[in-house]
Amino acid sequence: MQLEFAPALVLRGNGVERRLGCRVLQSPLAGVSDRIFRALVRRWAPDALLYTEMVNATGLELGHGRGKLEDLATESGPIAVQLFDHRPAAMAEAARRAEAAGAFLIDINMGCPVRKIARKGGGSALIRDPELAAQIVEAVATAVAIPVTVKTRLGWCGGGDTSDDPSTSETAARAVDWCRQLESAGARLLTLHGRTREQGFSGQADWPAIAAVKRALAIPVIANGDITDPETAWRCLAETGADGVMVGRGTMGAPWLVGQIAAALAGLPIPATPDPRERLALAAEQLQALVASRGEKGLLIARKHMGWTCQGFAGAPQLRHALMRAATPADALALLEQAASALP
């Protein structure tokens, strides 16, 4: 079924306008959404907005994390840079660097539930300090010409919901207040994960609360949480009225998912899910690219990707077990080739 959307979402920054024609976004994923992963996603989703891994503004000051910004301008399609920190000035300077590197837009992470991020005042910790959060958005929006967006959650913790209508629950009301402050501070688009920080990734995403935020805001709202295939994407959009969806953990080992959902929402033929032989070839290609880019560390990074990708065929559990123990890239490639030759 095709959804009725305007031809593009138009985001206006401080002098620069960005247009998003694809309503399916690939979530920034720490340790996952590097340049090599993005290139794979791009095969199936040529127009989707993809994101870098989170970039620490403090790290950039100290000379770390610059590799995440390298060659952004040479990648095909729009690439956003997601930043996190608790200091407005540092975030503004990091945004300038990201813009100079070729970022399509700047996204501010105000939703990461990881303790080591929140403990330092970044990510979801900013939900508890809305005044500081607004200062950060204002500082970044003033520092760059491209649009500034925010990815966040419904709140810090849940509970206290007594309404029979979930869209008017206490959680939804708090989320509306929180997101209105971000909009007023200068956010041009909001991606909202339908869980609180306390929930992490457990329980069911609260789509009615996202719907309440969408109704309250004038800027575009992207729904995030529990979107795993075209069917759940369609239901989420129908229930929330959101302007698009962001797909996160479901793409780990499945870089084709964003493209499949985008095609389904546009009423186009849905690309086929790769068969086992194609998955093994994809795992081998990603392994070789990571080793070429990261040296010996590339094998360590590739292990998780191979574990996610090598699914759904006879012998897959045994293969994953062996891949996690492969001592060299050559050993891992040999295992993948043996698995492919054993397929019917």
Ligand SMILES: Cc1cc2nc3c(=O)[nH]c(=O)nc-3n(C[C@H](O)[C@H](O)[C@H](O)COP(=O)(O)O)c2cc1C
Contents of the next structure:
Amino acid sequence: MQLEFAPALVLRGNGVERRLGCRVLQSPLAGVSDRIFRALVRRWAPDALLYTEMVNATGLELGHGRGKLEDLATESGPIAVQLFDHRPAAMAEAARRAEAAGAFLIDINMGCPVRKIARKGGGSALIRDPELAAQIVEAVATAVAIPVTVKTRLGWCGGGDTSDDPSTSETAARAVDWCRQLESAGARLLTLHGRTREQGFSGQADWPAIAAVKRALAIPVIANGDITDPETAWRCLAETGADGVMVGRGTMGAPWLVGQIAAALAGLPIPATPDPRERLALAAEQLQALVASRGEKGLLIARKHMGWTCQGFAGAPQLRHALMRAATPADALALLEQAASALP
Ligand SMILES: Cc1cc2nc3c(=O)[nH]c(=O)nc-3n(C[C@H](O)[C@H](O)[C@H](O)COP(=O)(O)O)c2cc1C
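Pass me the form predicted in complex with this ligand as well; I've looked at the form predicted alone already.
Everything in the complex follows now, all chains and molecules, and the chain you saw is the first one.
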């Protein structure tokens, strides 16, 4: 299959232009896409746009979460900072901070369904308040020189669809209305997770609705939802006509996936999936880096990553079980080493 792309997506900010050569983006993943995870993803995907975990603008004002913006400028390749909040002034201030810290662009979260966030009016709650959403985009776009983008969902809830053609469904029509408002407010690119807030992560991502939004908007649209390998990325691009794809859950425990998809889309040889020995080495490396930067808490964070990475070889379930109970980083490391030496 051959898809034709212009060489790079050009995003014009308020004085600063950003170019995206790579058509696959690593999702922002709260609790996952920290600096250490991004460094692993970067090993396979030197040019892809990677995202910080979402950062709360009011929290930043109060002095929380500033670590998420530290050392951004020292990371290689483009890093987007994703912000969330319902207060335009706080978002504008947080965006200035992120820009000063070296953000490639500012992304605004308008899709997070987590109750704790939506209850306060941030994340997906903004879908129900398009006026406030537009004010936030405008405030942020005025505050910084770099481009401002939005990541959102198709809508708050489904449209009770009756149409036979999914791309003209009520859900798609509502998504088009919502996304047009974001475009008018000044968003320079939109990432669309093909589910409503009500759906959470259930059901299948509605790629035809993403296609309808892509057709209606002049700004680039990135398709997101249920892309797990180069084949699904191709299919999603072909079915939606989107300008790129974003991959989330598929990368958990698989930091090589964005690089594999990027190579496939560029017509280059696809890097091999690391074998079990390499995966165990990666798990050990991530554990050590997390403990070095976060102390004892690093082990807790590493547990979920080790659980995702240590898959697909004899003894993996027993290893995961033991890793979840390892009391110290040294115990966990010893388990990973033992498992590596037991491999054929
Ligand atoms: C653990 C986890 C954390 C997430 N954190 C964020 C986040 O911080 N910001 C955001 O916009 N989306 C977040 N998402 C949503 C993903 O970025 C993505 O939109 C969603 O998982 C659908 O893509 P996928 O099917 O490729 O996973 C999160 C999803 C998961 C599973």
